[in-house]
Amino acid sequence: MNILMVASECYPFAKTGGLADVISALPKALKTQNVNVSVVLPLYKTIKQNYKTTFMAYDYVDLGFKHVYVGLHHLKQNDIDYYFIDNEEYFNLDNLYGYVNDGERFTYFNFAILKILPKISNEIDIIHLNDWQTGLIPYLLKTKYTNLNIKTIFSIHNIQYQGIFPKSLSFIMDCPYSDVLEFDNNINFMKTAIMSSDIITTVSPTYKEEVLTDYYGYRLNNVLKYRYDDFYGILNGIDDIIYNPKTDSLIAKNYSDKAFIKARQFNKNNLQEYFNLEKNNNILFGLVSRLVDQKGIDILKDAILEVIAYSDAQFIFVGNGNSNYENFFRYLHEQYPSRVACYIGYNEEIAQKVYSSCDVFLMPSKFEPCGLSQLIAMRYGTLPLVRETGGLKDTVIPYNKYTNKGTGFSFRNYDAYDLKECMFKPILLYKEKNIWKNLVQQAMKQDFSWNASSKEYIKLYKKLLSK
């Protein structure tokens, strides 16, 4: 079994959010259990700066007036091949995405990926797709390219962001503008790969079901819909390889599920004095996200004053995103100095510190169609708080306090009262040292590895093959 996955995004190469972290763990893992996987990306600035690749082939492909070049390249890392799409016009940028031509230069991708494919293999079974990004290659393949006879799989990994330009890009694809393309007068990738994909997953079965409905669907649910007895929900998982606490070289004491008390109070301590906060044992959230309303932070804005008010509790807030956001909890910090830090963008050292020192980590999602942030923060025995929505529901077992089982804590309507009276939940419990060990344990015991995920996909797999 041959597969090539395809995206505009993997960790350490590029990375944005969390579909990195997935093209990153899920070719390792399908590896493991005998799967022959590649991937594809495109050869972006940071990668030519940091990685020594090597050149593969050319080849070129007719984008309506203009004859573009196409660069191959290849690095084996980890026992993965990638190969890289290289063209300086389309990504020899300083970001991925967000340029007034991003409709033109992933169209490119995707002709790019299939021009040059019998240089990268004539025996790829499957084609697995991510996001928008690869949208055109299912199309491509059952219109332009189908002496290739190759099978595809397509993965939302967020149906908010689409992929929608005008319908004028239909020009340089060479392609009648067709139902399949047409999206409100304009072109829309993902529509056009869920419409033409031979199966199409998304990344947790609440998502799945949640993206059917008008309110999370982003006008594409009756789209699914039509396509629904192809249509499946598969967990993420996380790199519990990078993600592990005895032996992450970014904490400043490691641990694990049988012996963590005084190590992450360490770390606690440690982290504390970074950010100038009064070294204590009082409970401390912490927050890792991008500052918009999708995560949340607009309800945490309107919930946390009376926490802080009325608790002895400290903050952490790392990320960016809406200024106003940002502001506020620039402001937050000095009126709390003691009590409340906040780091305006995105460390990777201070994230590991923040998964292994804080008691509760934060993420009141209005909708999150997995999500990470949350499995990693069990890993390391931070208990999340999250809102029942997409991946935090199907992960975050909520506190049943009459049994003492649970691995976090959970509210259910997107409110800042909510928000609010579920804080106040584990600043109370804190307090119960051998419960709240307890809770600690189980979170850190549970799998969210990509081995069992891995195999949802194979099945997907085999079934896509046998047809």
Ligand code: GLC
Contents of the next structure:
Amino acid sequence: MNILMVASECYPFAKTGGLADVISALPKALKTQNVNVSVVLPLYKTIKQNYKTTFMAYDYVDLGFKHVYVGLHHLKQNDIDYYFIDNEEYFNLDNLYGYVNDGERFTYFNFAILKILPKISNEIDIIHLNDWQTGLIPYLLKTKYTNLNIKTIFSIHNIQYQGIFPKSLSFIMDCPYSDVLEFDNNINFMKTAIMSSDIITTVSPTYKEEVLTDYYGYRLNNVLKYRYDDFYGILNGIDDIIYNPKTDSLIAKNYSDKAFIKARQFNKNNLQEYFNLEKNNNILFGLVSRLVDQKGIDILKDAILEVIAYSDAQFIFVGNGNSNYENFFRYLHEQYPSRVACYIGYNEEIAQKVYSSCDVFLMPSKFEPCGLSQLIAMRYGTLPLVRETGGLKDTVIPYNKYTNKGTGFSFRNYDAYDLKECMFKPILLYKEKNIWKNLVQQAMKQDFSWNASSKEYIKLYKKLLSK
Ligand code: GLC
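Following the display of the form predicted alone, present the structure of the form predicted together with alpha-D-glucopyranose.
Shown next: the complete complex, the earlier chain at its head.
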């Protein structure tokens, strides 16, 4: 079985979010089960600068009046073949996204891959696409490359981002036109992919049900309902070799799920010192996130002042994005310098230090297709406090005071009052040292590796090939 995985991000080459972690870890897990998988990405500037890729071949694609260069580069790493699509104009840039011609850039990416495919392999059985940046490929296989007998599977990591562009973008698409490309009078990459792929998946069972509703579906819920029989929800995992508190070299002291109390205390004091917080053993809340609407920062803003006033808790906020949220965290820090710290930016080392030191990890998301941070937090013994949505609902077991079972805390409605009430649960429970220790242990012992989920993907691949 030969799988070609296509995406716009993959750790460690290029990352803005969880997609990159999935595209890094899933192929490795598939490989251990004898699935032959390789990965295709754009050759971004940072990849050019930091990796020694080998030039393999070149070709051209037509985009309207332009005849455009397609370079193919290769790199083998961890026994996986990575292919990179090279074009200076489209990808040799500082950022991955956010340019006025993103529609053109990713139209190019999709056309370029199919054009250069024979130079990658003539034996691809399935192309596994991810998010809107790859959404034209299944359509092109059905309309332009009908001689290729390749099946497609399209995975939705976040339905909010659909790749919506004016219809004039079709002028540069050298393929038959049809209304499959359109949604509401625009070109819509994600809708195109949902309509043209053989199988569609998303990254948790709960999100799969949620996106069929008006609230979560971002207007594509009915398109997804139309494809309901071919739509699956498969939970993401994490790379349990990278994310392992026993071996992680970014954290101050390593520990296991058997002996963690002293090491975590040490890590906490270390982080408090780093951020100039008061050195103590009060409960410490952490947050590591892109600061965007999805992540529930607006209800956190409304809830937190009261929590600060009525507890002795400390807080560390790490992330960047919306400047309102950034400034709010800066303000909290200025107002309560011994209790609130923030790091505006993305920094892997600080993130890992938060996972290995904090007691509670905040994730009050408005929606969360899967979420990986809560999984990492649990593996490191930081109990997640989440809203019951998407993958958060599927992975965090809320503390049950009758059985003492649980791996975190949760609330249901997207509401600041409910969040605030929920934050007081761990604050009170933290004083019961034995119960807390037991919860940390339960969280750390969960299996969030890709073991089970990669098998689900293999089942779908097999199903496709038998069709
Ligand atoms: C997106 C989603 C996140 C998910 C990730 C990987 O970033 O927002 O919930 O975990 O993709 O699938």
